[in-house]
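Here's a solo chain for you in structure tokens, the form predicted alone.
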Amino acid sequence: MKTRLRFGYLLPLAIILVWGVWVLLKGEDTLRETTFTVFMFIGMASSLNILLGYTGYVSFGHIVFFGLGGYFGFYLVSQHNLALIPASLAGGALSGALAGLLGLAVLRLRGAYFALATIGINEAARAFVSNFGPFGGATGLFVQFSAYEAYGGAGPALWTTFIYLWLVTLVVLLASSLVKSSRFGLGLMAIREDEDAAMVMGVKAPRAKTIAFMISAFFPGMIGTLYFFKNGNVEPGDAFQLHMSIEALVMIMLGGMGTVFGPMLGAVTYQGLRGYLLTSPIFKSLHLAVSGVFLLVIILFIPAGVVGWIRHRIPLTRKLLE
């Protein structure tokens, strides 16, 4: 799989790299927690973009991989004392394998049928976990405080988890760049434009879509494990929140679907707006409604997202914003 990374692909990586170093140098807990949330959604949006942006398949169930993978990784940490890195990799592997199995069935569907199927998968996963004994059923799982001793205590463990998420975010952006700049990525984008025509031209659409689905599912499983470890517990209601998938879609559409820089820009912008809405006395209970209106406005007036809008009007930016 030949790839060619231009400066535009490396720019998001450079921004996240510098951002993470800055947070570590500042050493402030509040800044760490805020950045953790932003990095988490950058990773979620960028991973979903590998499916949505490059193949055109809209998934409302992307959170199922965050939930199941995170549950499994957290189970290994809390119940079997597995180290955080291998546990998160195991969570990602489970999510990727699940996506491979599901892809054989649901990726045969297109359009609204695929989107509805992903919602059903999320609800089925929530019901399964709520009744699965090893995962604690409806009450979920909790980590013993002693588990943090391996990382120097609860405080240092939070910084360790942040560093791991920072690295995962960098890998997600790198994976997105490598996919888009490769021959495989061209095949995915051909599927997005016209799947039947792509197949006529020699693209093996079922296999390509399944691989893209697996790649996009792997990273949420890792991110979920880190998120739940940081919180110290996991419950079905927290692990399978449908609105998180919807918010990831909003971030992608806002920044620019099918670009590497777009999901990152959309995640940063949306999290800033979300933080304002949640602290506003007027809008704190309406932030999801505002997100829906926001998505409608984007689709109607800037369907290519902010990155697409800038690239169209300022040609010089086309090499800077991929």
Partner chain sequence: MLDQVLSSLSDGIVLGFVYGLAAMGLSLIWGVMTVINLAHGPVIALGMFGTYLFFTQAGMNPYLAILLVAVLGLLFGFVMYGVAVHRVLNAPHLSTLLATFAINMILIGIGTAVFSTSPHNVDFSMGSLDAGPITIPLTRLIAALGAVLVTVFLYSFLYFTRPGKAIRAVANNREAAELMGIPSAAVLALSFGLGTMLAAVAGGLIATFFPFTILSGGPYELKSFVICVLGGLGNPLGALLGGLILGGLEGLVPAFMPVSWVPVVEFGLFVLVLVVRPTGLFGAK
Given for the second form:
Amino acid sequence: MKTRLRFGYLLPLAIILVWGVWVLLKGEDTLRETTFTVFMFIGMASSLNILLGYTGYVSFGHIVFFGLGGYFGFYLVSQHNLALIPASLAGGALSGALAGLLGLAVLRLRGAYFALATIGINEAARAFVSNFGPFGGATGLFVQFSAYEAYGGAGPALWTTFIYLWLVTLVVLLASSLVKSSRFGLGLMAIREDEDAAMVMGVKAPRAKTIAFMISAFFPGMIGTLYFFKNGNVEPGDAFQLHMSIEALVMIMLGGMGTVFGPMLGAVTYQGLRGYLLTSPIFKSLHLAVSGVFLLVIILFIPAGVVGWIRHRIPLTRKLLE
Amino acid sequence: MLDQVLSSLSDGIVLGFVYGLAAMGLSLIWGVMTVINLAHGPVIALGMFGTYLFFTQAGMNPYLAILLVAVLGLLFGFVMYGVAVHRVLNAPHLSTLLATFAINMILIGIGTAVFSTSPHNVDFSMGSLDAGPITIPLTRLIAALGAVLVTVFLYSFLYFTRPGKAIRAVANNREAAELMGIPSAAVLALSFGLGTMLAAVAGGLIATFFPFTILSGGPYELKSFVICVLGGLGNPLGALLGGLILGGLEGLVPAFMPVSWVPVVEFGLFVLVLVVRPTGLFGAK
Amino acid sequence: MMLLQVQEVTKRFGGLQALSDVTFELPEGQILGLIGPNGAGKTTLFNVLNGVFAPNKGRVIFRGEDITGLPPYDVARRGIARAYQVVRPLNDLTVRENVMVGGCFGRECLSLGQAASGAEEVLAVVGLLDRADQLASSLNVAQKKRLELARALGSRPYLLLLDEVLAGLNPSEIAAMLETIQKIRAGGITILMIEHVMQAVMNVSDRVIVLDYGQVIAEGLPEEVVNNPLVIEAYLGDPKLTQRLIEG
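Counterpart to the form predicted alone, namely the form predicted together with the partner chain:
Full assembly next; the chain just shown is listed first.
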């Protein structure tokens, strides 16, 4: 049983590994761009899933960690010429630390109150950054073209960023697997099912929740830095889109929350669908409405998501999909 | 300086009534079924466009149009409840949040296709009221008055009519109410309809003095969250008071710091109240 | 050795005096029955013992250590486990995982592997081994009650708090559950149990204490308590129970 369990955790890693290699071998710019977006959402959805899927807390404004961490990392790259890796680690660290501080206060709230608080935090962060001088206020920050020279020019810099993101995505999936298959993860899932009962069984819920929140905030901070660096600029409107936060939730829902494979599957499917809708002549102007209908159908009829549904229907897959 | 503060404060407070009205819909729905309606913003926007269409296409007086919008809002709420909310009412919070957000996406998607995202306005003016340093356009004053009237109407409805009492019973304890023979599904649909109606009416009133797009409901939805939390989620009268507080803040804050800091103060306060006093400023502990 | 000492524990909710000066001791290896009419404060007492509520006054000493006011998870790690009256299975986890939570976070803080093998043993004791890989939500009520017990046992506690584990079971299920409880005590675990099924509590307990309006009104051997006029009076408001008490 053990070896098959491992297979369930390795599958997503293997897929992303092969996918990244394939993109690198192809070497096409458009393929790199679309894959960048997909990987980014896989990373975002998977890290959010550590809080949402394993711990059961609905962080609606999770994008704040992408925005703030990304802003900080980008600030270090663009204003202080820090290299991309340490900068993105710093971005992640800022997000993680912020989650740690906020967590102590906000994670006391349960259910919809917690969701509302995270929306408020995101809006407060957006409004604050719009007024914050060092981050360029409402206009945001730009990267000097010379910053790309360290990576051999703008083109190679984009490839380097892609490789970093690819690695981060792999690490997120690895972290997600490790958490899920660990003692810590079992405690989180106990909290998800019944927090009070979990505490009575000895789970240190306040600490466990906060750690889960920090892990799930750390990676978005890294990903944000890479994303803004790829774009060459950052502004408050891009960094704190509540909409993106909710899209990540939708991807988790679609693939199956609380699984390692689900958020990845959901991100790929959602991005694929959106790509199709945006380019299709029939749905182009209605793409948002069509996505909405799609989301509604999932929530009403397959709330466990695709992976949950398959696991439920075909017991054999329970050991293969985690 | 004082004149400026007075005029901006009175502006803010008058607007606060309308904010409060918008938030009241959200608060009512939360109070009865603990659902946060994320389609609240687009419904406000639909109220704006409904008023706009009756005004421009049928040449109707805007206030008459708002009455029609109220009826349509009520019906729309029934439909929304039946399609998206009823099935997931007992599921975890995430389901209702995402179900109402799906409606949000659908409304914005269709709205964008039909109206584009360029600004529209109801070209209607009734002059303004002058009192010393304070000048208030009459449309805003009527809107504030309208908000008060609707609140009175809502309270009389909740306290003095049978369906209103049924709503309060269901809000208090759904299971017990069902055992007493109250059809909870119908009552829940009615509450959702009323909540939607309030949002649509607020949108209609706003449309009489501000230009708007299909996305305009968004900021009011966020303000409604803040207001509901200030006034206590699920407490409609608290929502009106919360609206006044928020309006007052929006009037006062610019006197002391740049206008762009207003949202920082608002949302900072929002998170603070949620953490320190989740039952709201006026709620019981 | 005294495993648990409860000293003058008092708990108020607003104007309601839920517990007043509750004092008793529980020696290691005993089964202590806790009875009393509805609303007497039995469940509140459990909540104070395992840290869900902090008492307004008084102390709880467990194995010589003052644990008053510790949060529930710290109490659990010191070796007190609890089975709820209303079953609270972790629905989306398997039966085995439910029990493993107890093992991983309870007194011994086991690793996952150790907890998994410990879970097997415990599930065998309560008779749920064949359902180990099912989701907890798929069990029936009697099985959920057993899971509740297994989960508490999974943490290998010194003291087990049982809150009406017999409620809602049919007579044959009750008999089986009592047998299990005896087996648990034979394994060296001390038990404090709230129970309404009088006959059962009288048969299985070494001693019984009676709570009424938050006060201990009687304490002693089961047969002593049954004949105590104060106890009979406390139950008179509830004729059915009085009947059962007298017959039992």
